[in-house]
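Encoded as structure tokens, the following chain is the form predicted on its own, with no partner shown.
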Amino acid sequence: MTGLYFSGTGNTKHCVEEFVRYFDSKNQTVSIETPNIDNILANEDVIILGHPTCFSNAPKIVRDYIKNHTEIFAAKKVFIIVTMGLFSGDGAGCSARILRKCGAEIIGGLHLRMPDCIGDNKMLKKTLEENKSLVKQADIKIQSAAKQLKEGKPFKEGLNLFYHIAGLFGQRLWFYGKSLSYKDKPDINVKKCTGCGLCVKNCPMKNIEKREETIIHKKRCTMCYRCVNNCPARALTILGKKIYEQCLFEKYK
């Protein structure tokens, strides 16, 4: 068993990694990000696919990643954990349906609420303490799915009809276009950029890039948030036109 993640701002990898440590704790988790990943997937049988949503979809990086890497997933297991702000519906169901063309067994679906991680958005907004209690309830349900699982009897969330509908209706149809293409994004505020270039580093998609002294971006959106989440000058926003709060998971441990 591996666990595989795309995740923004830690919430994501550390989810899968409790789930995947519950079995074994030499079991390893990598990122989709890790280069010559199919060499540490070609073996394994069970895959623990872990990802964000992003509007009850799964971000565009990660049905991306699917579609260019059909091979790694062809005939394995699949357990798929979505994290959330507030709303998934089926966020399972969305990547499942892409791995079942692949070839891929989806073997379950767990869906956990954590900290929200819109930075430019304060609808979500919770305290620390608030946000630290979501974290100890995911943990619980974490290790609950993990043991049915293990049992035999995995959790099944985001996998059929009822979620599919939930997901629908819930957010996908009303922003269907939020999540469709990568987006042109982030905001950069010039005048509050210094140019440090942690944006750069950070952005999975290379979308930012660094010339002279000035920050630009190449229209590859995700919106993971990693940019506004860990930029020490406050300068990105991506939905919003404020940073309300900088949401990393190490602040919720």
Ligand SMILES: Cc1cc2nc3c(=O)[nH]c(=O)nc-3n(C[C@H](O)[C@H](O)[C@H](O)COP(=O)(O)O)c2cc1C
The other form holds:
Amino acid sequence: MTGLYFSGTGNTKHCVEEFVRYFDSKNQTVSIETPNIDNILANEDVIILGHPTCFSNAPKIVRDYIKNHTEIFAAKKVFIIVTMGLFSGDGAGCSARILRKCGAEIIGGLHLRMPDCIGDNKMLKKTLEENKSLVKQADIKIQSAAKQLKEGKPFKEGLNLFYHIAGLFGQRLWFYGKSLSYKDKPDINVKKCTGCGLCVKNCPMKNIEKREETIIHKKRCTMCYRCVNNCPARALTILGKKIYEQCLFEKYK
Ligand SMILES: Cc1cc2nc3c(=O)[nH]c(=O)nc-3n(C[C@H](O)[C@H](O)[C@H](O)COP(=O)(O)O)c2cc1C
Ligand code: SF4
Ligand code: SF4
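Could the form predicted in complex with this ligand be shown next, to go alongside the form predicted on its own?
Below: every chain and molecule of the assembly, starting with the one above.
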């Protein structure tokens, strides 16, 4: 068993690591951003795939990763873990539908509420204690889901028709356009930016470039919020205009 994840701000990384560790502390967990992981995954029968929900869909970077690596997933057993701030409907179902087209067998799905990572939106913000409590509850659910998979009775969250309808009508129809393609983001406040280059280094899409004393972004943003939540100058925003909180998993464990 190997854990495989995409995580903008650390929530999903933590959840996949916890799940996989339950089976054997020596099990590996790797990011889809790590180079040359194809050979690690090639020899595995079971992959635990984790990703955040993005407007009730799998992030574009994850959907593209699966489509560009069909050979990795063919004939594999895949258990899907989806993290979310509030609600995803059929979060696991979104990636399951693509994975099945690659020939993967979906053995289960787990939905986990975690701290919201949209640092420039006030709506879903919680206190530090509330976020810590969310992580604790998620950890308990992870243990229970891992135990059930071990016993051959895996959680199937996100995978049936009921979830599909909830995902579609609960949210995806209204926000469908937002998750279809990569974006021309983030917005930079040039007065605040110090040109430190951290966002350039961290972006999973190589969407940000340093040009002389400033940075520019291209049109390949997957809206993971990593740059926004890590910028020391709070100079970046995406959906909002102001930073309310820099949301990073390390603060909540
Ligand atoms: C652009 C964007 C869209 C999101 N859409 C949803 C959503 O539709 N439903 C939800 O419950 N959470 C949503 N979230 C919250 C994240 O799914 C959640 O915070 C997740 O745990 C982040 O995981 P990560 O730290 O591994 O990136 C969204 C976050 C971002 C950045
Ligand atoms: S991380 Fe922030 S301060 Fe540093 S270069 Fe990027 S936008 Fe500027
Ligand atoms: S620009 Fe920022 S939000 Fe967009 S993909 Fe890169 S790190 Fe993520």
